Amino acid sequence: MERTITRDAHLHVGKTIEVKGWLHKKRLLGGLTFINVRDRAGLVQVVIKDKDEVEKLRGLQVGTVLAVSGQVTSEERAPGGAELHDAKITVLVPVTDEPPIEIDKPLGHKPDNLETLFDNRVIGLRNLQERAIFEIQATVTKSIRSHFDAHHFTEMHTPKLLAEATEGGAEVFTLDYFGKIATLAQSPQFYKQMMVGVFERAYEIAPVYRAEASATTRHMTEYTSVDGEMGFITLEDLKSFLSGLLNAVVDEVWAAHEPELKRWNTTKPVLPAEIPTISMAEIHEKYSKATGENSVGEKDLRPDEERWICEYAKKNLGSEAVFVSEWPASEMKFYHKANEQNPEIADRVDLLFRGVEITTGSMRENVYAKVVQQLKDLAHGDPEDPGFLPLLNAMRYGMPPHGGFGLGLERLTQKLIGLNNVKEATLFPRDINRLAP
């Protein structure tokens, strides 16, 4: 008999079908045995009356792989609106060990339960609500890629073993590379800029590595970065692209996964077509006045300021996202561009969403002589170093005004679903304490 996927069972009412999957739940009720069988599409309920068929399940645990045939009957209370009767069971792979966690009910996500959750990730992901996180993330990735493609970007794949730290600083992983020292890429920053001279518009969705000795709810040592770079643009063009990207992701995710998102008790974000912009100085002033906590003059936003301004924007501007502009030029990377009218500020914006920064976007300095000088002054780098030379050569031989961004896929997923920790939106998280599973 040809296999039927569980979501299609209701299409065969009155017919006998066969489903294959995992034993997800087993219970006795009034002399009947009910089981749920899980496959890639979800669950189907099976009603078992025959004692010989029930006996086949004796001693078997959740996770047992089954083939079940039965007649499809309408049942509104069952998953998918149908169930199988007169079931015949074939045990394909028996499981006799009791699983370490119960996967047929919601798993705890309180902070003190996360380590248990991650230690048992391989089994816990079989829980449908946990699995939904990564089905949603897959749709986020698909939507992002579609948005890039619709705007004529070329997807690229760049090296993760580098001769020099991309971002500068000490937060890099180093390793021996045949007697030389290599670093793991903090981002594809240099490569995406160089590819502007080739494709004009390029993007990559790939892992990056940050040796940050922090154990917070928003940082990991490995995460998936969405990186884009565009030539012949202004900062306003970059903001417009990011506004469109976030709106497209939200709309497509809610269209595809509204039932799953509702089970996570989240709501669709409120976003205008063009996300509003507030300068850092204005945020400091508004925050200080509202809270009595003085942040005026600080060169960055405090985490509680990020949360506060997002709530302010939601209430007063009709947007759960906000761009933060006018960052001090003294804090910019060597490849960033200072504002031509006011060199004290950088042509940079951070996009905050639901209380946390999800991307930094900026214009890049494309004049060769200025990039070389900024490399020396801001990064104390050597223009002849093989880690910097390819980027500088791209500038030397003709680069247009360009800008780009890096967006954290897991942070975006976390905020769309309403999770408290970025690691909850990571399949197998890596931080200062965790290298397994």
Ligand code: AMO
Given for the second form:
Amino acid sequence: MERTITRDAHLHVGKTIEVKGWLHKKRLLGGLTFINVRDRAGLVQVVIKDKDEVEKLRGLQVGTVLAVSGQVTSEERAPGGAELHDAKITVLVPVTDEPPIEIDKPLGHKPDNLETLFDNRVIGLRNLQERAIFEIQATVTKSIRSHFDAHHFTEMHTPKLLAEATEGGAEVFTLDYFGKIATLAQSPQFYKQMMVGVFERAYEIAPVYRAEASATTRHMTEYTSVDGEMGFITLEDLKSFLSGLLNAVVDEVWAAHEPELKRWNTTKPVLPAEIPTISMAEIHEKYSKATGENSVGEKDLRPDEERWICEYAKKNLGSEAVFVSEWPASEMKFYHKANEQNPEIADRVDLLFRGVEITTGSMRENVYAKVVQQLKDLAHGDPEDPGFLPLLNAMRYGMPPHGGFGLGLERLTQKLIGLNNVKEATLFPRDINRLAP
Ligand code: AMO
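Can you switch from the form predicted alone and show the form predicted in complex with the named molecule instead?
Up next: the whole complex, starting with the chain shown before.
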């Protein structure tokens, strides 16, 4: 008999079908045995009356791989609105060990439970509520890709083994590379800029590495970075692109996963077509006035300020996301561009969403002589260094005004679902204490 996917069982009421999947749950009720079988689409409930059939499951645990045939009966209370009766069971792979984690009810996500959740990730992900996080994440990436494609970006794949740190700072992993020192890419920053000279618009969705030595709810040592870079644009164009991207992701994710999102108790994010912008100085001022905590003059936003301004924007501007503009030039990376009218600020915006920064974007210095100077002054880098030379050569041989952004896929997924920790939105999280599973 051809295999039917559980989602389609209700289309065959009155007929006999065969499903294949994993034993997800087993219980005895009024002399009958009820089992749930899980496949890629979801669950189907099966009622087993025949003693010989029940006997086949004796001693077998959740996770046992089964083929089950039975007659489809309408049953409103069953998942998918149908169940299988008079079932015949074939055990394909018996499992006799009890699974280390229960998977048929929501798993604990309190801070104290997270290590257990991650230790048992391989089995825990079989829980449909957990699996949904990553089905949603898959839709997020699909939606991001189609947005890039619709705007004529070319997808690229850039090296993660590099000669120099791209973002600088202490958060760089170094490794022995046949007697030389190599770094793990903190971002595809230089390559995406270089590729503007080739494709004009390029993007990548790939892992990057940050030697984050502290355990926070926002940082991991490996995460998936969505990087876009575009030539012939202004900072306003970049903001419009990001507004469109976030709106598209939210709409498509909600269209595809509304029931799962509601099960995670989240709401559809409210976003205007153009996400509002507030300058850093204004945020400091508003926050300080409202909370009595003085942040005026600080060169970055405090985590609490990020949360506060998002609440403010939600209440007063009808937006659950906000751009932070006018970053102090003193905090610039060497590849950033200072504002032409006011060199005290950088042409940079960060995008905050539901209380956390999900994106940094900026215009890049595209004038060869200036970027060489900034490399020396801001990064203390050597322009002849093979790690920097290719980027500088791209400028030397003709680069238009350009800009781009990096977006943390897991942070976006986390905030769309309303999870407290970015690691909950990561299939196999990596942090200072965790390298497995
Ligand atoms: P930045 O370093 O701000 O910018 O990173 C961009 C986005 O990546 C995510 N992110 C992280 N997610 C999880 N764990 C981490 N340790 C972590 N660090 C960063 C955040 C952040 O907003 N090259 C620039 C981007 C650019 O200018 O194009 C960059 O990497 O969501």
